[in-house]
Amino acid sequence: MTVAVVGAAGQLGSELVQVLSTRGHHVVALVRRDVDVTDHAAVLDIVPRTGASVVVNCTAFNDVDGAEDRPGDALAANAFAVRSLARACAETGATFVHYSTDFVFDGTASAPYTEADRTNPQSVYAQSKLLGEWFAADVPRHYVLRVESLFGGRAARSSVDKIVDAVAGGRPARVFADRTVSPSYVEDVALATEALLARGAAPGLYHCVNDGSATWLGVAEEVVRLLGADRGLLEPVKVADVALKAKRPQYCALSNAKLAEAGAAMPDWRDALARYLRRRG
């Protein structure tokens, strides 16, 4: 199949280009100089020209705190650009793949969130991402994949990557001891995306994270163990003790049982972290 990857230079986009290409798909990689996704007319023009039967959107405004001061920018990238891409896919009959976030939940749960759980975004960023989900769902054949705490890839700048860089460099790493996450390795997210497309899975909303969950301190402790580093480098902090402009969900573990039932089971996050560290050398 021909797949247009929008945002192909980013952390997830670059990984998708590689995974899809190695599995025999013809990939059209679109970066910012090719199309400004906030330009509705430009999006409607370029999508048909790619000849793509699948359009994958990897663009996003990910500055969670910055979105509080720049709501227009967040909405333009995370909501209205999605609407433009969705409209282009609807007009061409293409399948649309879009990525969302655990931030659409308020973080008050005590068990991993499922796709059926009620959303309750607590920040401008989260609200813009939820709007994007709704726009993406307008396409008859769509996949909205919620990911969180992405790590790995060539454009890696995530929290996991920062922890690894600090620990590997013998520097202190401040980590939340009371915020629970389900990390997502970009290679596994890309493979799961390809599996859904190749299997022709039922369209809809899926959680796409590595299996299991841990506090950020737990994740950092696993990094320390795998690297044989000094646990004394870790500086546990509480969410309440850190000044953040935008509210974060404190418990944001996601269940990926629906994804597994669709034939795209995800490995445990510890396995993913170990593979990532080996890949980094």
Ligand SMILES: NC(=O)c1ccc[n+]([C@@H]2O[C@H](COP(=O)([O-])OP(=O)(O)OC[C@H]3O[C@@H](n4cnc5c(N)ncnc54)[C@H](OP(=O)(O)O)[C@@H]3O)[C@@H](O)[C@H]2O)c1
Contents of the next structure:
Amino acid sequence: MTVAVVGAAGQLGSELVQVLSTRGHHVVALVRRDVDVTDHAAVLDIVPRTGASVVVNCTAFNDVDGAEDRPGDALAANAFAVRSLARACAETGATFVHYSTDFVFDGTASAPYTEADRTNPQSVYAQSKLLGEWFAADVPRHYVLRVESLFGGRAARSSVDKIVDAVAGGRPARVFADRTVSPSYVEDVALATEALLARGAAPGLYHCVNDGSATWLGVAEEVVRLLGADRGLLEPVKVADVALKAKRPQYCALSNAKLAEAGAAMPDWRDALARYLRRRG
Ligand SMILES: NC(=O)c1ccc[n+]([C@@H]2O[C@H](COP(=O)([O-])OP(=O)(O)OC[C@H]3O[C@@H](n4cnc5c(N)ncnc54)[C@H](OP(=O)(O)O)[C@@H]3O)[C@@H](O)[C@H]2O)c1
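Go ahead and give the structure of the form predicted together with this ligand, now that the form predicted alone is out.
Complete assembly follows, chain above in first position.
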């Protein structure tokens, strides 16, 4: 199939281009200079010209703290641009794949969130992403995939990469001991996305994260173990002790059971981390 990947230079976008091409799809990779997704007319113009039967949106305004000061920019990229892409897909009949975030939840749960759980976004970024989910869901054939704590992109700028860079270089790494996440390896997210499309899975909302969960300290301890680094480099901190502009959900393990039932099971995050560290060399 012909797949247009919008935001193709980003962490997840570049991986999707690679994975979809390797799997024999014709990929039209669109970066910012091809289309500014906040330009409604430009979006409506370019999507039909790609000839794509699937449009995958990997663009986003991801500066969680910056969004508190720039709500207009966050809404433009994370919500209204999604509305434009969704409208273009509805007009061409394309399937629309869009990525969202665990931040749509308030983080007060004590068991992994499912797709049926109530959202309660706590920041401007989170509110803008939730709006984007709603706009994406207007497309008859849509997949809204919530990912979390992405790592493994070629640009290597994730929190996991920051931990790896620090401890591999013998420098201390400050990590939250009381924030629980389900990390998502971009390669596994891209493979799961392709699997949903190839199988013609039921449209809808899916949690697309690696299996399992850990605190950031737990993730960092696994990095230290895999690298044979010094555990003493890890400096545990508490969410309450760090001044951040935007509120973060504290417990955000996501259940990926629905994704697995759709035929796109995700490996355990430890397995994903080990594969990524091998790939990084
Ligand atoms: N990273 C995470 O941990 C995380 C967690 C939860 C959810 N997500 C979601 O996962 C998806 C992929 O995230 P990511 O980490 O791969 O993002 P990323 O690396 O920041 O890439 C986003 C891409 O979108 C492009 N972009 C932004 N605004 C644009 C615009 N107006 N027009 C055209 N292109 C634009 C950026 O281009 P420039 O480089 O030119 O700005 C960049 O290439 C997003 O929906 C994100 O919200 C990510």
